[in-house]
Every structure is written in C-alpha cells, then in structure tokens.
Amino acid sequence: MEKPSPMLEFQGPADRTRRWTGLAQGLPNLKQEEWKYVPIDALLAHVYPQSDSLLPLNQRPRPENLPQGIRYLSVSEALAEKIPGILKALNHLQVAHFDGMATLFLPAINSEATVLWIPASDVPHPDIALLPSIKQPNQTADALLVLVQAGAHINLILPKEAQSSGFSFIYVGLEDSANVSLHRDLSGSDAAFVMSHLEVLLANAAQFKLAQYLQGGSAQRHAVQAHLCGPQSVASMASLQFAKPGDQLHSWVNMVHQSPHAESHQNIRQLALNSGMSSFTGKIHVALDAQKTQAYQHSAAMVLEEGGRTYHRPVLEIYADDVKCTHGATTGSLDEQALFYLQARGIPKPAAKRLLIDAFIEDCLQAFHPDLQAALRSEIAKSLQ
C-alpha cells in the first residue's frame, strides 16, 4: 500500500490552491495557530520517517554511575517487573492530547521507550546527565520516561539534545510530593531540524521546574505540556531562545490547571540577531473545578539588530471563577536611554551592550544548573561578539 503523501492541496478562495501539511495524518499543519510561524514542510523533510511502516526509536545511552536504587530500562522490563508508575504512564499516553509529531510515533514510545525510575528517598538524589540518543541511518525519533515516585527529589541534566535532527519525546510522572528539576541544553548545530514533546503530570503537592535553552539548528520546534493534576502542585519554567542569523526557534507550552490549589509560572526571554526567527506560544488552561489556581506567564523579547524577528502569542482558556491569572508580552530593542547613561560613566559601547543584554537573560539563566550555566554565558558571549 502506497504510503499517503504529507503533504495536502488545499483548494482556497479565488480558485488559489494552497498546501497543509499532515491533514490526513493528524501532523502539524498549518491552519494550527500554535504552528503559525513553524517551517513545518522543511521539519516534516528532516523528522518525518519516509517509510511504510513505524521506525524504531533509537535508545539513549546508559548514564555512567547511576546511583544506588534507581533503574533504567526498557518498558517491556519495567511492565514485567510492575515498576510502580509505569501503567499509569502509558495510560496516560492513550488519552493525552498531543501536540505534534507525538501521536504518530505514539505505538514505538509504548513499547520501546527508555524508562527511569527514581525511587521513594528521605535526602536528594544525586545529579543525573542523560546524553542523547545516537541517531541511526533513517531512525528519527527517541523516547524517554521518567517516573519519580513520592517524595523523591532530583536534578536532571540533558546536555546536547538538539545536535542532529530527529524527534524526541519525554515523559516526566511526578507522585505526591515529588520534586524534579530538568534542565535541556538545546543548542542545535547549524544544519540540524529539531522537535520534541515533552509532557509533564504532576500529582499532589508535586513540584516541576524546567529550564530550556534555545539557540542554533536551521528549525527548532519544542513543545511542553504540564498537567497540574493534584493540589499544591507547581510548575514553573524558564526559557531562553536566542536566534542567531538564520536560525529558527519555536516554543510551545500548555499548563493545564486539572486541580484547586496549584500553581504555574512561566518565563521566557527571547533574542534576535539579524534574520533570526524566535516564537512562543503559551497558554494556560484552567478547567472548571480547580478554583484558587495561581497561573503567572511572561514572555520578554529583545531584537538586538535590524531584521531579527520575535514573536508572543499569550493565551488564558479559564473556566473556574475564583483564579488568579496574568499573561504579558513586551518586545524591544536595547533601551537607547540606558546605553547612554553606561557609556556617560565610561563604559565602552559594546560592554555597555552587553551588560544590558546580561541583566535581560540574567533571570533565566540563574535557573540552569551551576554545571550548564558556564557552557551557555560562554555560547551566549561567543554569539554575540
């Protein structure tokens, strides 16, 4: 059987055809707001698998030193020996709307993906830096789960996760009380067309926080969606995306407020060098029963030269009364004021800049781990000379 083509014609007014992507498939296309700015043909080209039947994922490497308790293996391992959390995951993964390339890689990511289990602890675990997979010739996509039961805590190091095209996918299960932080170093080499799904369930008193590194890659696009399912729980992320000349860098994020009580903060800091393209779309959803929720989204963008190009779109879908709620977006160029007022009290033009571009990343950098920041300000000073 003849495998359908992606791509679409689309009969329009005035008799003109135009072309969406995916339509039959359930892929991006472009009627989709939240793919509105995405070059979704030229990532379709590079991610899409060009085959007739599902690829297999390509697995991460075992992390070297894994500390005592905790498991990686394959969810076959895990479904047999009942890791506790691994049916709830997949559970959830037949009934999540996923935005995306998710859905099509959706029966590989339940039978193939990787899986991490972190244990019940009374003290933090130790650190973990997860490489990326090795992409093999015409395998595409990766998948991740990870399951961190009640009360465990742990920070999660992703490194290098946008060097060569493909798909990745990553679950993260939180049980009561659980506290993981994930920090993503996605600086793509210049040739690589990057996407990836990451969702997020949260259960009571849970805490998520996320931090995300954009730059590089000829097309970026990274979608996160959190699911506050208990009380007292909080998400929070901070993002940074830097458009170097020619790069294309797109973010989406959905926080679904499912539950009283619980909290949500978003924070992005976008920049634009000449015919660079960053984009964000962030939404928050509050469903009708989870009253006192706390949701908070700012997204800041500064275009440093003539023919960069960013771009906000805030969203609130709020169906409970009794929430607070703000969404901003504000765009730029370095304040001229300012770069007088340094340059008056002697501080050369390109260091007055770059302390004006310091103190506007400032805030989302200081949420990386101590081990990325070094290698992103040493990327970010690189980039800007």
The other form holds:
Amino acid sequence: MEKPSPMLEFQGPADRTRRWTGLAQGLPNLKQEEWKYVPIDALLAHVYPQSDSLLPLNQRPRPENLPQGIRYLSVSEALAEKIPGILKALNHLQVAHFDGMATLFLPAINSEATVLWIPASDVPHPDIALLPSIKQPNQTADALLVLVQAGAHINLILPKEAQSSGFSFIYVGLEDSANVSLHRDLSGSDAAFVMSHLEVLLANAAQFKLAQYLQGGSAQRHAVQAHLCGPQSVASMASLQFAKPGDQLHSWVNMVHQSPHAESHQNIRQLALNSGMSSFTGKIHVALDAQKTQAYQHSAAMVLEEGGRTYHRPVLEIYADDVKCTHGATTGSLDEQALFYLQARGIPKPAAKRLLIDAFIEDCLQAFHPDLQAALRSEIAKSLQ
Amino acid sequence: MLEIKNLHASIDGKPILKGVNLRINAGEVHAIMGPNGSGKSTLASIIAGNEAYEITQGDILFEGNSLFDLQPHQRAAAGVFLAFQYPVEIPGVSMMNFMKTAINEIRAQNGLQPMEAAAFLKLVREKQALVELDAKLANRSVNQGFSGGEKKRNEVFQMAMLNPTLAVLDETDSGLDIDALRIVAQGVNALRNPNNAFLVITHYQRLLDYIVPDVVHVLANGKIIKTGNKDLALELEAKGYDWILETTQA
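Could I see the form predicted in complex with the partner chain next, after the form predicted alone?
Every component of the complex follows; first up is the chain already shown.
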C-alpha cells in the first residue's frame, strides 16, 4: 500500500475534525459578543462567485526573475522539493489553535496554495509587493505561506490593489534571526465581507513587524496571531483603522508568548466617522515558562463625528510570574481646547482638525513603508474632506 | 485700535462679564488686574474668539470692525493674538510644522504667498534668540514636555513670529521665576512699537515692573471698576484688592 504523502496527512482527519468541532461549537454570534463579530447568518448565506480570471498557481504565469533566489511555488512543489520550512509550517497549521472564524480559511491551505520562499542572505532582500489574488477554484479563500530562512531580511508590501478577494489567509514562518516587515493596505476590496487571518511563527531572535490599514467595505474582520517561539524574538504590530460611515472594522490580535525573553508590541489607532464602527480585541498570552516576557499594548480611538463607535478589548492571559505586560486604551473626540489654540494662531478649523488627526495617527503611520505612508496620507486626507 | 463696548458674556447661563468698556489705542500697553474669578481670562478668550462663551450684549471693535463677525482664525489673521494662560499641549504636532502652518495660513488669508523655507528658518532663529528659547524645543511637539516657563516663553515666541497688531497676554507671568519673567518681558518690550498694542492681564504688580503699562484697569465682578496709571498697580500691591472693592462700593 502506498504511503500517504505529508499533504494528505495534512488534509487528514485531524484537520477535518478540528473544522467540524469549530462549527459544531458554534461560531461566535451577536449574543455572545455583538461588537466583535459581523452578523454571521448573513455571512454564511452569502455566495462567493468564482472569478474566471483566477487560476491555480500551477497554471498561471509566475513572477520571473525574482531577486536573490526568492521563489514562488505551490505547496505540493514545496513538499516535493523538501523546501526548508514547509513541513514546519504545515505542522503548525495542523496543530495551532485558531479562533472560530479561522476555520473558514483552513480549506484553502491545500496542495495548490502558494508558497513564497525567502532564502537566507547576507544583505537585505529588495522589497517585494505580494501578488494580487491567489484564490483557487472552488475555494472561498486565498492562502499564502511565506517561509523566511534564517537571517533573511525583507519588506513585504500588500498594496490595496492586491485585495481582490473576500477571504485571505497568510502564514509567515521566520527562522532564527529572520527579519520581516509586512505592510498591508486592507482598504481595496469591494466585497461585502472582507476577512483575513495572519498567522506568524517566530524562531530565536526573529523579528516580525506588521503595519496594516483597515478601511472601507461594509464589514471587515482581520485576525493576527503571532507565536513567539524563540528567545529574543520580537513581534510588533501597528494597526490604523478608519471607519467611514457604514463601515464595520474589526481587528483581532493574539500575541502568544511561548518562549522566555521575547517581546511584543501592539499599537492601534482607530478613527470613526458618523455611523462607522471600529473595534479591536488584543490578547497577550504568556505561557508558564515564558519568563522575562515583555508585552505592550496601546489602543487609542478618536470618534470624529456623532454616531461613530469604537471599541477596545484588551485580554491578558498570563501564566508566568516574571513578566512586564502593559495595556492601555483611550477613546475621545477632537480636543476642543487644542482646536481653539490652533485657530487662535490663524489656522482655520478644517485645517486645525486635520492637523490634530494627523498628529493622532502619526505614531502609527510611521510604522508603514514610506511608499504606503504617502498613499495612506493622501487617502485619509481625501476621506476627511 | 480696540474698543470694547458694554460687553456682557456668560457661560452655561452664568453671567461672567457684566458691562465691560475699554478702549486701547495703537502704541499703548494696558494692564488689567483683578481678583480671582473677576472675568479677566474670560475677556481674553472672548477677544480671541472662544465660542464657549455666549455674548449677551455689547460689541468689540477692532480697527473699526466688529470682531464678532470673524472666526478665531480670521481674528488672528486680522492681527489679534492671545498668549494663553494655560498653553495647550498638542502631542504629535511639531512646533515647526505648527508655526509654519500658522504663518502660511495667516499669509494666505491676507493674500500673500507662503513664506520661503529659508526665510522661515531665519525668522525662527531670530525670534528664538529674542526669548532665549532652547532651539531643541522647536523639534518637539507643541508644548509637550515643556516646563511652565518654557510654555510661557513659547507663547511669546509665537507672538514674535506672528507679529500681531494687538496682543493679549493672559497671566503670562504665572508660574515664571524671576529670570524667566525678565526674559518674557524683554521679548514683549522688544516687540512694542507705535503701531501695535498690548493688553496685559495679571494678578501681580511684579510683571508691570518689566512691562510698564500706560493704563491700568481693575476688573472685579465682571466690570472695570477703576482705571488709573501705573501707580494704581503699586497701590493695589500695597493695599490688596479688598481695598479697591470697598472703595468702589462706598
């Protein structure tokens, strides 16, 4: 009898069981935490048409001449070639604990999912803009596995034009001392529901930085889960969420400290216009032996118009006893005294408001790639007019 | 230059100013003194255009035009400046960006082109020297992390940058040590000329040793109850506010 391939094993009973368990337990609903999730009935009733223009990776042109040994390939090819990091990634995805919503993405992680392989290099790799949609036929989600080898250093940019799919899953595995920054603009989709899950695994002294911008669409939910598995690993996240009228933006973050001497940062800025809603759930999980953990979370929200809503939910689950963990959340409107101060110096009210809003988000905006920063500044300015 | 006519104002229905009359000509320095709660800061805020107060009666004319027809930024562009008693901290807005925006907005309202970067930097250096403001503060956020004295110096620095026609100094001396007081007063005196005017609000005579006023007013219970020359401030210092309140009631 032929031995099952690792891929079949990956798609085997454990995976199915986990998926069905998640569904049987019931996805989170409005009654449980109404501010955290989009109405699930409408979501499940929605039919996602397959686009003719989207082909499996193996049948479509691939980017050529990628620099410094960077490769795009499929999961099945990666397994066949025994690409370093692929089995670790699949094993992690099989055993990791996801929140209920992630079960919607798991079917997309199969043999045809895309792998972006970043080899080790003495010098930083050039910046890479991720491909537009990588959705497979008969799947409701895109899936991308980024495998970053020891010591590699790279900036990944996901421009808004790449946001053509409703659901997307990204895994980033960082080997020792790898350094990855992911900059993503999640404002480009016109789908009714936009959902994503980013799963990150950090080995010793690896560094991962995420800068993300959420805006638009009737409902968006973006989850980030980082596992700090090696000492001296650092995960940082900056999330800028701008809820325009009618928008529902939800971000869910879980920094899982599994190793001692690791560090995580969450820096969130939320803006809400009339009837816009933005929420943030930020969890810090510190395992029993993850001593000397440093974990910081700060979420600040500004409601710009009456009817706008913002929410913060810090969750700290700490089992180690020698850690530094902080969290802070603030919500307010534009400071009237500051507005008057600026006006008294000759600055008209609309310009004064812009100055204060720019100042509020600047700290978060600085985390973005310079190219994206400029685009976001102009997009936000346009939205505030 | 400035004429306040029978000004009545209230906040949350509570009357604060109850008929203030005041006239300031170009080239003059007027001081307003008075006990706590007499309405001095309210008057300053209203001149600058703070919308928190309701004007129930009266008018303020600036160079012949009612200030009530102008928004706060338009008043600033017309030449009115308020040095705040409690300068507001604005995290994230750098002093340089703030000053550059303010100057160019005022220039735009007066039909002028934005100031060239080199000219702006030269002006900044010149005015910083005038009030002995640490150049490093220019790279920080507006008033954030400034000491009390630095905040007040920063107000005078902004005044020097914007070169107003009428400057209202709301208790600029509060929280200043003697050296800082001298430096701030030195800055104000350097800006005095026959074409501008100052309204200096203070509790204490000490500031008026450095900025010598032409006229001193005493504001109490929402009204100017006595006007005199600089000697009035000395008399108040010696006898206290109770003296003048009793004298005027009698």
